[in-house]
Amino acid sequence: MKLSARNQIKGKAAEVKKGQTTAHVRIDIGNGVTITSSITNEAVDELGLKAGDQVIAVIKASDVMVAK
């Protein structure tokens, strides 16, 4: 799959929790690095996304806020 999106991480799935309508997914990037992501329980179930799983996470965002 091609995508523009230029941040673009794999990683593995350590983690996949689905809440009522959306699960939260922690990906482990390496070194000790989890990002973590919110999708649709529908997404997950499409994906047949599962613990263990290589994964990307697609990163798209037109800002990053830092706060302290």
The other form holds:
Protein chains: 6
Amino acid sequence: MKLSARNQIKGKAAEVKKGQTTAHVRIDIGNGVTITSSITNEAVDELGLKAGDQVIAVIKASDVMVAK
Amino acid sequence: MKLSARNQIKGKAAEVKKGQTTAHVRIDIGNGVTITSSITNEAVDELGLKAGDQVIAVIKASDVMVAK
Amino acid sequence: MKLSARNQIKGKAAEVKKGQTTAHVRIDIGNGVTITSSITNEAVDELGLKAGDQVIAVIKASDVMVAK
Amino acid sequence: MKLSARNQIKGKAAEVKKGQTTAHVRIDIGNGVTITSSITNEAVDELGLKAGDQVIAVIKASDVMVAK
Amino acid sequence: MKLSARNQIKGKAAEVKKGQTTAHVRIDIGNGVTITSSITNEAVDELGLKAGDQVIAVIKASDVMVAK
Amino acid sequence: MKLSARNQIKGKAAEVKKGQTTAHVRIDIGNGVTITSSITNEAVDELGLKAGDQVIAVIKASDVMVAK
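For comparison with the form predicted alone, produce the structure of the form predicted together with another copy of the chain.
Every component of the complex follows; first up is the chain already shown.
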């Protein structure tokens, strides 16, 4: 499966923290940079997502702002 | 100014390409990773954004998906 | 590759229309329903996307509003 | 009221599940397809949203990715 | 039709500027504040949107960041 | 720091309500208009965000729909 999303960044799940319906996942993409993702608990369960997993952070170009 | 967005990743603008109303900006965040952003031409003008600028890619946690 | 996005809806690309930087893709998901997607021209090229292709519309749960 | 959002898909609320601040709503759009939406509890209360309601899933074109 | 989106702000379309596929709409919400929206040209046509129209800016709570 | 986001609206935090992982913030932008934002608890903590704070609601143009 290939995705239209311009940003598909490889990393390792550093932390997976579930809330009541929403989970926060921290993805270590190397070089000292961590990306935080907020997904449903259901997605965590379905992917069997846990700390240490090799994952990809997927982000649409239209969801990236630029600061200068 | 501090921002609520969980992801604020430092990099260098590698390319700034304007369309008719929307521009695409490629941000080199090091380690061989480039983030693509789609913003308005107006934003490009207002920031005076050009290749080589030090910039920050800003992304809300709820806009980051996880693939495994 | 499995994705955290809750919505992954199978369909057929009915139309792919490029603008200067942004393209609009219409996806027929059957039952008389069409989903419109706005992605970068670059994504269209990279996927080799054209009318008639079997595709999947991918949407995060947090991007779906409800009207009643 | 007419909305700019390109995607307005009719369906029936199949499940409404509240968390502490965020609720997940599953919308059956027919043809075996269900769309999951994540909205605020407050929105659920204000719409009086409950399973069985006729609803519309509203999605901006720029929030739809394409996979192939 | 009632919408789950937490933010529905009344204003007047101050400018409607079409690009090749994407249009930018500036909405004057009073008190000297203008909100800029990026929607498809198709949406502009379908709403018959033009400067001077009474409109509502609709924004999901999860798309609003906070800066301090 | 200057941001590409077209919408940066000044206001006062009227309410900050934390859930288990996600918080809702209501921002009074004057003229009787309140904007609701959904951000992570972590962001609330990091900004030291509390009712009464002077804040800015930041919204990308592509996240604003138009209703008429």
